[in-house]
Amino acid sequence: MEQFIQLLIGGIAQGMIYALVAFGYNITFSTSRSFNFSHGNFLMLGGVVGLILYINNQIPFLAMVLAVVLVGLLMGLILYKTSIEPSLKSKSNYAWILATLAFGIILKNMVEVFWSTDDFRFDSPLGNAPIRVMDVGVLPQEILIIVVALCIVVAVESFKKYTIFGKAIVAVSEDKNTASLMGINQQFVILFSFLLSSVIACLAGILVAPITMVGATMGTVLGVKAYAVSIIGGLESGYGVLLGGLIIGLSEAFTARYISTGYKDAPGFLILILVLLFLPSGIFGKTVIKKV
């Protein structure tokens, strides 16, 4: 039972990273129908940010942590305005994909030219003792990541749903010309909405860090791993993420246990292969019927 309860933990925790990068490629699909395929090594970069910052430099913890989010912000825009404003401009539906997996590409580029191609530990800010409970050994850094998922995630629908802003942004994910018509800057929306995803990213990356090793290639199957996530849970379901992210993650931990961990990636690609043939629009997702 112990066994049990500890893969139970581990897997959640795993999913909930898997869920936070996911969301923020929610958040992009909603308002321009359009991914940051880069969005992986936005994780990455949050990670070696927080490690050249807290680990060799011992920066305070919290102002780290402002760091990454203003590195977040930067980034965001600076892939907004490279990559996602000329495509949406020239209304072309595949230029962004090439755009953003070429930024992807650079920004990993640069971390290994600028940085270094090896990977570093980086120890938790709350210790990497287990804490105990009833014979279950549950590492503070996999807590910390389930309640910093769920509280970013039910913050953004709540906002979304509750607050004047939040309203425009569904209004523009829903219809974007409707929403012009009614006063609304979709391009600010839009705009807003990849800041917000680059910086979920980035923080993404300073959690998961103390439970991995920080490198320029640790985004990239994490990243792919969150798009199955959100196909999963519906590109438009914010809590469909955390479904999706639970179901990749267990799937993962169980696996590795009592199967074998070089099968660990298959169940969670196959239940995608399956709600891909039987639910198109994911567990959580919307239906759209277009009248002509």
Second form
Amino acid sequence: MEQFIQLLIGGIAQGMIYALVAFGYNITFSTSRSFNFSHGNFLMLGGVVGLILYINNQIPFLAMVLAVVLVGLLMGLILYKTSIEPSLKSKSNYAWILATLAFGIILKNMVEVFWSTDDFRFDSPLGNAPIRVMDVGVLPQEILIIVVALCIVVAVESFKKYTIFGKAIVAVSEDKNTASLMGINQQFVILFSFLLSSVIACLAGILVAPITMVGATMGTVLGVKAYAVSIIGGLESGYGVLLGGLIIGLSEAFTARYISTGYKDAPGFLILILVLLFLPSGIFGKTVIKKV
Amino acid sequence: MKKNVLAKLMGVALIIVTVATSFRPSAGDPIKVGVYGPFSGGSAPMGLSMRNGVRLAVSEINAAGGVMGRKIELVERDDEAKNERGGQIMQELLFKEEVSAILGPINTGVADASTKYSNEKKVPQIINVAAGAKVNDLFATTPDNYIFRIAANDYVQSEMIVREALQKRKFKKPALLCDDTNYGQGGRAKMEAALAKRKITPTSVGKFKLKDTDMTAQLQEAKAAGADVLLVYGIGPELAAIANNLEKIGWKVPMIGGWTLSMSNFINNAGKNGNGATMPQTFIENGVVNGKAAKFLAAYKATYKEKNIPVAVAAAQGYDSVYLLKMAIEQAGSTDGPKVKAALENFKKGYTGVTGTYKKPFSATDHEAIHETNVMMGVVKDGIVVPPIK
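Same protein, different state: after the form predicted alone, show the form predicted together with the partner chain.
Zooming out: every chain and molecule, the one shown earlier first.
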């Protein structure tokens, strides 16, 4: 029984990490029908900056978090200006895919060239000793991940629902042109969504760092898995990613234990295929009819 | 008129060919040696330490006048631990740079994807880290084999790991946990064979991927099967994740595994959870007292200003591989591939290196310099690898 609970907690924590990263895809997809394909590398940058400031230079934790938020804002702005805006302007449907991918490759290689190619340990501010209840060990960082991920998703979704600016975001995602006619600055809403998404990615970087270690490649696999999560949950549904994250996180944990460690990733991707076949816009997604 | 032009063109072509062939390396030109390994990514500490060891030996040799009056020039390439990069790099080194010999690589998969090019071009290659790569196994398909190795191979390693676990420490129920790369799965197969020789089957066989950080499921499987020792095969970051997850689920079980348990990114990332991890080593930095190894260590630290060598084994083997090559070229009196190979297979003088003393490191049928007598078990203790307590 304690084995089961241990796997359950591990799976939930892993799932929340996926959900948080996937949430970054959702935010921008809903406003601009595009997202940052290098989201994982933004997460990596957050982790690396956090490590340099907090571990290597002993800057207070909150100051480090603030600095990481600033880095996220800056990177979001650069990404928007270099990769998203030109692509949206040119009415190209797909240029942003390659542009954001390239941006991420440059980012990752710069980190490797100017910083390091190694993986580093990031000690959790809450300590590395697991809390042990009965025979189940839980890392304090795992609890923090679950709490913070839930808070961020709920906060952003509430913001969209209950504030004027949030409603403007929803309006843009419903129908860009009508929103513009109603006096909503469409460009600004899209820029804002990219800033928000990139800040969340960078914060996720420091959040997962104590579990994954920090290195130039820490975001690569996370980015891909999170992409699958947001497809399963529905690219336009905020709460959907939570479910998608849980599906992937738990299926990984239980498959590895009860079927085979070699097939760990199989059920998650099987579900992805099934979702694409039968619910193409995700479990929580709205079916959009594109008028031609 | 037309004939005239053709004749002129042929003349020009003839001149080009003569000039081009006269640019063949001659005495006085540097001897080009290719070095490749992962200088970025999770395997990078091994690649960088190996390269440092190689560079150190080359600068010593060049300072002392080179090999037969010719300086050694290194051509370094980063294979990023990617198998396909290994093949591309080898083609570049052999056919474009026209190197006289090749040192490296680190990763088993990269080595297996690239050694065939050395054999094709008949250029000797000394593998100085990759433990799982095919070396003597190649004789079956390529009797004229140019691949040599100075590193404890997987047969040596798994035999020593299993002996340490079963005979020396009297464990009865080993569980295997290996990554899904060529290195990890090769090690798994060889450890299973070494166990089968002793009529023991592992209680469980787990698998993990590079970059996995949650090993809870694998460890629970091993624990539920009643294992009393973990035999592991992987590289630093994931091995550290195993040690840290053991602490999380509160299971105290000894870890014995491949030499990669001595990698800096295992020791640093596992912290105190890594204490007690045991692995075969050809060189232990903190066990050095005197002789050539002490000299090497002093020179290494003076050059690279590292407190502990990130991967001391790779540095030492890299260093020794250069000297073996140098002696072979001198004995052959030429950089011609087949002649150097013949010299490597039949050393007239013995070689005392950092990793041990070799009377005759290689023979025509055995291209492995390192056997069990050259290898000892090291133990992780508070951030460093120490020799076993006697």
